[in-house]
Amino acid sequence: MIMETNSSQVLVEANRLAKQYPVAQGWFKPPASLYAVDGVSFRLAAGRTLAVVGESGCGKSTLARLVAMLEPPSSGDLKIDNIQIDQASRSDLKRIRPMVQMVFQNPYASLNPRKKVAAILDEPLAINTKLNKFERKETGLAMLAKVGLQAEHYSRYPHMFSGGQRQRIAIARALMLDPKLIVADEAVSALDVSIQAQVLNLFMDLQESNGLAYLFISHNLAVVEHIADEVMVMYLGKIVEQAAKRHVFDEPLHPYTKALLASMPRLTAKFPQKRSMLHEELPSPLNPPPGCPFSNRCPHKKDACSAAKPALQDFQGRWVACSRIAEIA
């Protein structure tokens, strides 16, 4: 199932995308299969933000690496700019790869401490363009200004900056090749709350000026509520709910989505009487429960929930994977 976007200009289309890893279990046992991403489908249009949320281990970062083409999927189809990646020619891949850039979680680790900002920003242009040294420097200085840094920062090393400034440098590096899609994997989680707001506003300003699309990976629902257009909730590698942001935050349907929102701090609680909390531990992805993967933690579980895995279905204008959704909504 693929959720329709509000724009006809689809930039990314994933269809039943999956990533499987073999996991050793000992000397005399065959390796087990861990499905980090299991049959994920979505569309992302230019200028839109799709946020992917869920607990640690749900497959968010693996999905980010698949879309950023850092890892190949085990199965399924991924199209970027209407080019199917696993069937793309070398010339198509050379054209597509600069369109997709990634901003990583930790700005202290994602920047080479031995290189000055000048070299960090120059490298993408030196490899992928025919600009001369002077043109590359002018482009780098202009990009620094765009992300709110000064020309004097161009000749400094990463250790001379604060965390927020380092993430701005990482964003500037991602923008050097004028991409269409930014994959942001927990891009503000390592920053102080006050700095998070500045970086989020920077993301939104750049989206408005450059028409960027964002695949925004986060466990922080307050951040997602601020920046997202659509929200995809994942659990053990699967989508359990996908909808426009206002539907997910104002009227969640899946029990897991409700539990995530119940744990979100709010100044004014939208659900003061009904707080659906998660009591059981997240099951091992190597040994998920039979049937519905959320069944061992779901307050609405019945015997039928363990019989078969629920498929994503269109219910009240969003996609939900729950066989009892008509009863519990």
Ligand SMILES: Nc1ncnc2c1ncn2[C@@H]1O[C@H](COP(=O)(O)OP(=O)(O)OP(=O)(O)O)[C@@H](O)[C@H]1O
Given for the second form:
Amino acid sequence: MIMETNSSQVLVEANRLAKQYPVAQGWFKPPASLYAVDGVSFRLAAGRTLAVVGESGCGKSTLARLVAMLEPPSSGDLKIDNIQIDQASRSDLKRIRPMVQMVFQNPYASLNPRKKVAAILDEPLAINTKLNKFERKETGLAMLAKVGLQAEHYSRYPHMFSGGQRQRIAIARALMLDPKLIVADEAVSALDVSIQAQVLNLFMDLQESNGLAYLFISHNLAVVEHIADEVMVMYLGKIVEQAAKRHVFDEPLHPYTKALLASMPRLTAKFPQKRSMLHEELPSPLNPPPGCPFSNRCPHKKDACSAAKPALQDFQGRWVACSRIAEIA
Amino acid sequence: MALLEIENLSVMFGSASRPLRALDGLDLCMEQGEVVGIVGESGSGKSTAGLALMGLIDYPGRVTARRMSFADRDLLMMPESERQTLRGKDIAMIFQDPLASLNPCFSIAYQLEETLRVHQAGTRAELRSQTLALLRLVEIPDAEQRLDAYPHQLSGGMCQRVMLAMAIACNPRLLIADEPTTALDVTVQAQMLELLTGLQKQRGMALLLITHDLGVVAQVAHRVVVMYAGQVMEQGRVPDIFDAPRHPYTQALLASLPEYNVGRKRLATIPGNVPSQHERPQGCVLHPRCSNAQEICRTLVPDPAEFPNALVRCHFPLDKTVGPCKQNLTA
Ligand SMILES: Nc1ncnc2c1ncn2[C@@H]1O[C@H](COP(=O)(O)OP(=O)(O)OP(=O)(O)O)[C@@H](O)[C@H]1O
Ligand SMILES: Nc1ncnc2c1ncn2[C@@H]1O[C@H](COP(=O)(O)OP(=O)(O)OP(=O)(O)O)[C@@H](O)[C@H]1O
Ligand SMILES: [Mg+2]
Ligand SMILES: [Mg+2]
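Same protein, the form predicted in complex with this ligand this time rather than the form predicted alone?
Whole complex next, starting from this chain.
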């Protein structure tokens, strides 16, 4: 529904994906339902980058886990490479699973400290392919070179590397099975700026050479502005705006997107700028406001906003979930 | 007279045979009401500088300085008891790890009252009303209801506000804030920065803001200190440094930011890695990664050289007309 991409190119298609978690309320109350992801639909074409932004707890990591098939959705469906995952045959799943790989925020925690780089890179191949030992080693060494590490690093342990090098190892591991999609959950957030630049360059180079698509999650809006083709803005589990990057950054439409961009620290403008600051706190996801989830913090709120949940609708070629968008845009 | 004057402050860790210079010759001068940012990559010695100013470097850390004075009082000669009174009252600090500094077992009101009690007398009721006023000052919504809340019942942003309330409880003249917004969402960060700078202006407090986020410094600081491997590479006024850095490291750091690479796909990078603590290079600490390095850079540590409104530690400082994007440091 989102972009006019040729359907043969569509790699991921999510339709009303939802994930709900039971949350204990104390001993005598039944558990409540928390909608971590609530009716998210999007399409991602091969070789493109879709960035997901939004405040902590808005469901970015949950969405990432759903797309990476680490968790099943509570409802809605997910198609990868035109295969509907919840109805896929075992052989299809066996083909599809390696196509999607994840890279996490913390390269210190995501690599097993007791395994050498050799074993870390060998494992996915040993499990998923019929390559023999020598072929696997060759593939591993080639991959190290690809992510900018040397052959001598092959027999070292993760603790012997810097943060940026560790993230390269994590990326190399993710690439071993020649995926089509990398789900990067805050993959550069823990890195220093100079290392962040190296890893972002690596991501972009790999996109060019391997035609990778990225679902790129980051709270760093400057990074998103640099790397994304399209941006999805989430709020309390829902998409509030989705559009081409230039649209979102040059002319945000949803009041939440505007507030988010105004909060972004800029190197040029002096503080305080003219900003549409959010003064209220983010509501609890267990108890979102009625109607529009953003209504309690929205400067344009009218009574009608609390009456019904606004649907994500086409407005001037972009997707926006705001019932007053025609008046306030 | 400056509020804070520091000359050649160094902090060593490690054994005598294998010393580790976490902070190497910091010069810093701060005026009343001034906001100074310290930026640098992880491990460059930012927190160490803050802790040394607070007098909180414990054995086996060793602190040396040529001069260290606060409001014309000599911090080096001061007995520990006096230093203790100064700390928390005139110089306060927000520590990098908020959860480690708030005690999970006590309510926030109790912890704030304890902070106040250390430096002043007062009845319980007085302390309580002061505590409430402080929570309102840092804009905690429904402050009355939150008095008896425990840290885990508050969001990260609210914990950070409570820490700010604790730090400013005794009206310090200098507040050192170590990564006060790093764990926060951008929206909450913006609120927190607005609050912090608002209070700083209102109280004429000097603020030393430690962060790795250059954007935060660009927005709130008057001056910035750029650190690398324990040393100050460059310090100067914020607009000058961001428009025309004189140190190759500052320039390379800025050039690696997406903001400085608009319209260009690949980001500029700094070749190589930050040297580990034990293998700091001879000569200029940056030279293995600096494309401008000459023979002298490999052997001789440059001294900070004075420029109008700036100090630069480099044998070959850049021309002021070279902006951060005009020259690309990567080969
Ligand atoms: N396994 C779980 N059980 C219960 N609740 C969960 C679980 N996982 C996530 N949640 C809740 O779902 C919501 C979305 O969480 P998620 O981790 O997806 O957010 P996020 O956008 O990635 O946040 P952050 O930016 O902090 O990483 C949160 O309110 C979270 O507490
Ligand atoms: N108590 C200590 N004992 C030994 N080494 C220490 C100690 N404290 C800090 N260091 C070392 O001193 C150096 C500077 O550390 P510091 O914490 O000041 O860095 P930082 O700039 O604050 O980094 P970050 O951005 O990660 O907070 C690091 O190499 C660190 O490992
Ligand atoms: Mg997350
Ligand atoms: Mg630190």
